[in-house]
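Read the single chain below, which is given as structure tokens and is the form predicted alone.
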Amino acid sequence: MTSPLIIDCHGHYTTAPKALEDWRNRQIAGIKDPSQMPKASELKISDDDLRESIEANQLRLMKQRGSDVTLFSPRASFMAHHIGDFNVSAAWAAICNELCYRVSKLFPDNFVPVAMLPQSPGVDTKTCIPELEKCINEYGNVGINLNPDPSGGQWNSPPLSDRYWYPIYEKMVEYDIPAMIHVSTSCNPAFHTTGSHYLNADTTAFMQCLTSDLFKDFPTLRFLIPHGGGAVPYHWGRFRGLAQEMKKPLLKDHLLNNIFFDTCVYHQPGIDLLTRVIPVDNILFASEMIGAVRGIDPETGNYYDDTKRYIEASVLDAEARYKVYEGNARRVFPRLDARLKAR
């Protein structure tokens, strides 16, 4: 078997040119003052402001670890979808995936892009539908980031199982198009951003999931759960016992034709359990490097980013890592399949 594509399928862009988060504090302010509002045409990004930012940071790593092409999304954390209204968050959206399409555009063979999605709480998902189709039709992303909590940290929107997500779900199914389910900041104290909050939702996500008949709606819909999927493969047998308890069908046939798992886990036992609780057709590599997690563990003196290490040195076969490493993606993105098979 030759050496499969490392594909990374969650990365964002958490390296970009300090103009940006400038514009968007502008747009923060001008929130309670208007006159301080900015325009888009106001932030400056030059595209060799795109490729420092990125050649020294994102690719650097991607070379000397050994992955080949991200799928590279706006910041997650920067999202914030509580932050003032739908018109905030449709601008702010806008020029934050314009920016992924550029760097895809300067480094075709590194960078994919992934949308973010105009999300603001309260408002009717319809709402998100302009930008979505913009970038799949304009810009060539091969798939979304579905924020289940545009409140930040209050939870006060409907599960995903609700009708309300149904006009993203539509779409999806239409460009036949996968989401990664990924919150942003947290304002609720009781919820550390990347520590409890990205966790939390991570596994409350497959629980409203598990609850629903949603495929049964949308058989062809697929979410990629990152961070390994929270508590999810830690606490399967828990989950298994609940969805017998609700005379639900077994996970393998309820949930896993649908539902995904990345490796942004950071130490060798965490990988290890991914692995052998969770089917190898249901994981993705990925890192999300540059991300919540950079520093060197002590214990082994790598990065515990640095995901493909652990998947080095677990107890899969080349055609699991295959399937791991590139299969998997394929197939789960076929759009970026497509792209692939152009290229």
Contents of the next structure:
Protein chains: 2
Amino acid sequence: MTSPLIIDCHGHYTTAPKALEDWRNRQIAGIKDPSQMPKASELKISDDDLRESIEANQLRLMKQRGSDVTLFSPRASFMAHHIGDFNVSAAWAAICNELCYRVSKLFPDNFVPVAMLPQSPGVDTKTCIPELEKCINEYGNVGINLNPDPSGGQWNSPPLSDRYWYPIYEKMVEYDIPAMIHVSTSCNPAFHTTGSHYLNADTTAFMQCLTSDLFKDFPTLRFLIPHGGGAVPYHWGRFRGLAQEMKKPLLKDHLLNNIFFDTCVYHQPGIDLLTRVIPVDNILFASEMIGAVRGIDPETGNYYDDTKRYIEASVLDAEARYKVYEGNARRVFPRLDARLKAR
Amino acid sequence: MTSPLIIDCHGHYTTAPKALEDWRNRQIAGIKDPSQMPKASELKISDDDLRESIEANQLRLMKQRGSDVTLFSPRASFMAHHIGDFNVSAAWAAICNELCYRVSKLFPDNFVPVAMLPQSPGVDTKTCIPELEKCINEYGNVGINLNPDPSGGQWNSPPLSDRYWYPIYEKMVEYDIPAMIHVSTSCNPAFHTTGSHYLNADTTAFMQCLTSDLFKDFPTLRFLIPHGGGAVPYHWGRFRGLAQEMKKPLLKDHLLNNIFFDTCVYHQPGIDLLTRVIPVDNILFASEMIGAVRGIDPETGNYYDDTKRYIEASVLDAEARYKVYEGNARRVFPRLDARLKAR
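Instead of the form predicted alone shown above, give the structure for the form predicted in complex with a further copy of the same chain, please.
Now the complete complex, all chains and molecules, led by this one.
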């Protein structure tokens, strides 16, 4: 068996040039004082700026660690769908998606874009469709990130099983693209963004699917739950038991044709649990590098988020590793597969 | 080494006679229509009713599974601190705590009471002190359950590190009692009570402690985080890495003198992860039986929540098992230790 392509299905553009944040801050100021609202055209980031921000960071680490392709989406914590109204989110999403698209054009071998949506709390999800269509049709995006809590920690949107979300699902099915279920920054002081809000959202999303029959309505819909599925694999027995109490089918039939987990779990015992509990067909390699945890683990001397090392040290055999690194990503993201085949 | 006493540190009175629920429903009706508000004295539950509800359920399973003592508190999902005002919570907590006390008197060898508090969203936590004092001084309670989200899924209380909670902590230190951090039912449709709200709360509470210096203010304060710590042990590397980014001490120094995890994880791989990652001094045996997951696991033929089987099948040696079953509980709950010694 030849070496698999190492596809990291979870990367965000966390290292975008400072001009992006400056523009966003002006936009936020413009919500209160429309005279300050910047135009999209006022954001100036050159190709050289983009190259530098990638080469010195993600690409450097990808080479160091030996990964080949990163599915690359706008910075999750900066999506901040709770800020302003739909127009604010629409302008911001368009700018962020365009930057990831440009990165994918500058580094076509290494970065494949995934879109954020211009979600806004309480707003009809149909409003997200034009940006989604543009990202798929014009930018070559292979998937989307879907925020189950655009309020940023108030959790006042309907569960993912609600018809509120169906316009997005219909488009996902039409385009045969999956969604990573990923929240953004928490503005609720109870929840630390990357320490609890992200993990809670993963668990919450899984349970929203478990209690519903969403995948009867959309048999081909695919969700990728990041951060190793939050608390789900660790409590797999609890979830199996809860499904049983609710007279749902076995989880492998009820959910595992549609739900996948990434490997953003930052220590060996966690990855070992994940690979022991979750069928290998449902695990996709990812690191979320450069993300929430950037340091070096004093217990190992390696980066916490160098998750490839944990996969290498796991019990997975060569065939299973091929699936985790490459095969599953090609299956869950058919547009990625088509893109790789077209090379 | 003699066989350890098997102490289950996490049991709720989920099988209380139906009269309790009926009284509660009348109380809830009484919030809108004070003429319907029942008096506490209108609740009639005989000792025989109590005996029957315990002997046929918890005690039967304890004998079957071989556990000796259960720390027994009112049903967590019924605490529902969001219902009504402080007076409603106060009447309800008093009734529920009295029932657990009566169970402990009827079965002194097997049940030791732990108190719920009359919390109410936004209300000064000082108001909880009289009930707490009664439960410790008159009812012989050895610990309390503390709800970090009395709103029931709105998460609008200050983090556990906030001075809002200090009156309770001061009393806990004075009495040398720990608190299990346990939410109640979720009235937020985003969160399934036992499938996501409980686990999210565990992770959230841990992270609230991690980001703060709470245990500098209260070096002897002890929290027991249930359900195996939510997502925490599975993501132990993430939490170590986040603490490192925040320039906090190593977690073992920063949190593990004060935070403990129970073993309510309902499958072997989860318990194996827990015992591999968390120091054995920080793990307390528990099953939360009879609780959220009452069925038999078709993969093993045993009850999901028969957690003793997982401990028996884990790598823990006899000394470690003594700690998990008995030693740690005696250390974390000194009033339990005193009670057992007085036998």
